[in-house]
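Only one chain is shown below, in structure tokens, and it's the form predicted alone.
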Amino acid sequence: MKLVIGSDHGGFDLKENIKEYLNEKGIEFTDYGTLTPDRCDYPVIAKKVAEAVADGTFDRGILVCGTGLGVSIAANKVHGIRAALCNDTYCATYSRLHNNANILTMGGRVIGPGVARDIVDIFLTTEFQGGRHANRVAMITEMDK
């Protein structure tokens, strides 16, 4: 899997965190920034990133900005994104079985660490369900064109 990840100021701590825990996994990412934790704006990480996945570039992606709400309204405006604001791991788990979600959004200033590694580990080993699903994916799809 190619994953793609991102953040702004807020969360830039926890995008760190997050990139400590796929290095100890194994998992290859690339960062698409912040990479200090200077202020900055989320629309334009969240842009980059989503547009990595919508184009195919990455499989997956992550981005996290101080409540994942920012980050997660921008990178629903690109066409092919299903964004996932998932500060647990039962809204990871169905983002995923449910929505085929492809970028998972998060909080920095809302989860902890411990938290937001199970969070990024179900989203990441998680697979779509499809079957009646699928349609309702279709749907949403459809209302992008």
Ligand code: RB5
The other form holds:
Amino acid sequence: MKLVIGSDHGGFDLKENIKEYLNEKGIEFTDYGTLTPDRCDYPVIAKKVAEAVADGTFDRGILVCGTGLGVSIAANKVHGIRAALCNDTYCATYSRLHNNANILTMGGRVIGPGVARDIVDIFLTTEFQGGRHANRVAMITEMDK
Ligand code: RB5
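Form predicted alone already given; the form predicted together with the named molecule follows:
Let's see the whole complex now, leading with the same chain.
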């Protein structure tokens, strides 16, 4: 799976922690920034990551800001993106099973690295259930047109 990751300053520490975890697990990824803890604008990073998932450069993305809200709202403006804010493992599971989420967003000021690592595991390994959920996701895709 081709994976891209990004954050603003509010999510920078958690993004760096997740990168460490992905490296430990041997999961390859590309980091679209931010690359320093200096203040920056989350819509810029969210747009870059979302467009790269939407155009097929990457299969999935992970975005982190302070709450996970800003990057989620911004990423969902890009056609074809289903960005799911998951600050708990239950939502992470269903974001994949029912929503076929292609971007995971989390809040670096909301959750700690332990929970975030569990959420990332679930997001990367849980398959979409399809069936009636595929019809619903198709309705969302239709709204993109
Ligand atoms: C930055 O201070 C903060 O607003 C941002 O990281 C994010 O939480 C926005 O939704």
